[in-house]
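Consider the single chain below, provided in structure tokens and representing the form predicted on its own.
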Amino acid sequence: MDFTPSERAAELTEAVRAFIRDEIEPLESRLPRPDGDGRWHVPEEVRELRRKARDQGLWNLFLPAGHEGQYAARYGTRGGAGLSNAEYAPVAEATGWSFLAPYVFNCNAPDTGNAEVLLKYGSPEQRDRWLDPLLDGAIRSAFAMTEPGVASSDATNMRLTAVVDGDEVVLDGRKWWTTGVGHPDCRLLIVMGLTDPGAHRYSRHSMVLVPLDTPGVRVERMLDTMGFFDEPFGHGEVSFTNVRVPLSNVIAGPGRAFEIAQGRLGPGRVHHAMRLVGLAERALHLACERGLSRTAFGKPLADLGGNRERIADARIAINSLRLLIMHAAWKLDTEGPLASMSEVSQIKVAAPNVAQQVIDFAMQIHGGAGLSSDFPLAHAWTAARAIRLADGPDEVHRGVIARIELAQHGATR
């Protein structure tokens, strides 16, 4: 296997990290904190610097190879024909520097998510209607799937129902850390439901486009994350209360949730986790600037308490998680996700615990400015703690692991 980015990926990540370094950064010290429903609120810099990005082509670059057809074109992005998991990678773990970055390049969860689903498993309706506007960055979508009464690192444990009834489908039951559901272009919730209780575990539930404005629907309140919001995106506790919509809104037809899920879930955690990898990078930067900047007891920080020693561990740490990356992605391209499961598992695992000991470091060496917003530390150490939770906890996929690897010494699951 060969990880030399193509030209296309190489020139794209260039872009993307000078646009980065140019525009964004020098923005994200300038806008304010905003607090109470202020933080639902997108400012006009960053609608400004979207319709810059754009105009450069560095836009939905995300879209995947094979499955991007007259999208990429209509769009305008550099991507050009669309890219596979490995060319993909890199432009990812560039965006991963900074939080604004993924969303300025129209690049960002789940709105990628949703639309990768729209694009394999959508019907043209379903894509005439919530991809195009998706793609054109005209609305923001939601993904709701887990839910406040049941386990959900067990997705089959799941309770809100979305009965098939005559032409339509109704849903009822609560779902929380529904992400993206707080911004305000919001328009759209992909929603999973039990759909038959009496079929096979992996077919009980379906994917349902829910209209966040169809009645029934409600937002019951925006959670936050150990303190941080993650505006102007959020989390939020939803309720569905006889939300009734068209039969057609059922991605793929009834029962196929699981099918599309996974489908959704392999490519999404190698975007998650590059984009860890970016924002370990950051946190590196920043420790070493703080390192060399400071000086205590008569010597720079890094000079002291076995802190080039951490600088190094770190080092290896980013550079191995980076590999492993790349190479679940080039598996994914090659063999599939199924083949790639124990791979993909890996990386979900790795990818948040690398990060969070790497802005650990970082958030040390700072001192009590490491904990405030004063640097982006105390977020990214949250983001990176909070990912080993979603997208399935680290034990869900570590039991993935073993399970794969105990297979290949005869053992049965």
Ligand SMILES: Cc1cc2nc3c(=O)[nH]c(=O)nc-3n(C[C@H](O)[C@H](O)[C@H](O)COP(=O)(O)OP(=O)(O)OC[C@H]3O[C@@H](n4cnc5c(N)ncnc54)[C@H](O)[C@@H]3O)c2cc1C
Second form
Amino acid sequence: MDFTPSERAAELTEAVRAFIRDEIEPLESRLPRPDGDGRWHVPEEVRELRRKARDQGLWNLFLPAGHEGQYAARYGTRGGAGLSNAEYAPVAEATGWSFLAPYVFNCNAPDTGNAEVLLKYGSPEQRDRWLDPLLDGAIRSAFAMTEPGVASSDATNMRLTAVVDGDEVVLDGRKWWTTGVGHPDCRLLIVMGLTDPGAHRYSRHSMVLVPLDTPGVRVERMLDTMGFFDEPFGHGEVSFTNVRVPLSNVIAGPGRAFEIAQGRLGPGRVHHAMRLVGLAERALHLACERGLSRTAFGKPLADLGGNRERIADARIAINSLRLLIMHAAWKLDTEGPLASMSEVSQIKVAAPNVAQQVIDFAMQIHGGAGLSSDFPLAHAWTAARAIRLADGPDEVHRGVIARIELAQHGATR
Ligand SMILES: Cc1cc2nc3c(=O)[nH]c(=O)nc-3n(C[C@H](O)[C@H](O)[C@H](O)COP(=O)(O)OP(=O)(O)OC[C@H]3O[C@@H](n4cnc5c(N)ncnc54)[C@H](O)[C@@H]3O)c2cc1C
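To test you: the structure above is the form predicted on its own. What is the structure of the form predicted in complex with the named molecule?
Full complex below, order starting with the chain above.
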């Protein structure tokens, strides 16, 4: 296999890197913050950066190959660049360098995954109403699966009901960790609900498009992740009380939630994993700079104790991880999501663990500064730690890898 990017992909990766260095890094401290009224806002400078990125064609680059014709015709440069997963992976790595970058390029989770769901499974009407403004950057969206009342690592447990009543669907229940619901432009929730408890366990649930302003939908509170609210997206707890939407808001028809969830997560996990490579690269960069610029006991910090070995181990871990992810991306491109389940689960486990380890070392070599908010390391560590749970805990993914491995030796489960 050959991971040499096409000329177009290499150009785009370089353009994204330059944009982050020249335009985004200087503005990073202007990340959206809560207003006086507790609501988050997006500073005009950040909105301006988004316009600039779009004008330069650095917009929606995550959109999978195969749709560029349709979307290029409709959106011009907003239709993405038709990159394969393997070609987009280095772009995602570049955007991992800065927390702000994925949003500036309209390539942030969960909107990317939601857009892919609409692209693959949405009806023409659903795409017109929701996909167009998402790709245009006019609205944001959230994905509401996890519930406070049940162990949500097993998605068959979801209890919020989405009952068909004539030409409507009625939703009742509660979700939490709904990422993106705090964004001032969030208008849409994709909600997973229980429609038919009597059906096969993978056909009981539906995915329903619920406008955030539907009567009965209430954001009860925002959740912090170890002290960080991840503005402007934020993670919310959301209640649904007798929420009624048209039956045509069910994506691909009732009972298809599991099929949709599977389709949603393959490319998304490559994006997350490569962004974590970018984050780990930044941490190692900061560690080396700090290690060479400060002196203790008559030596640069880099030359004390086992720090050189730690730097070497970090480099080995990051480079190995990148290759593992490139391989998974290549397999997704060539053999599809079903054949790539083990590889995708492998990167889902490996990436946050490697990133967390490298960032932890970078924090340590920064001393007290590493735990402060003067450096992006504490936030980076928290983000890596969170991804060991978000999109399913490590253990569930290890279970998938082991099941596929043991199946080759005759195990039936
Ligand atoms: C920052 C962040 C953002 C998130 N964003 C979203 C979002 O946008 N939308 C959304 O729907 N959800 C989101 N989540 C929720 C996330 O997907 C869930 O937390 C996760 O799936 C686990 O579900 P749970 O919290 O109910 O844990 P539980 O299911 O209660 O599991 C708890 C623990 O049990 C153990 N365990 C579970 N299953 C197994 C197994 N098979 N083998 C061994 N051990 C096991 C693991 O240690 C696991 O961590 C987010 C979470 C975080 C932290």
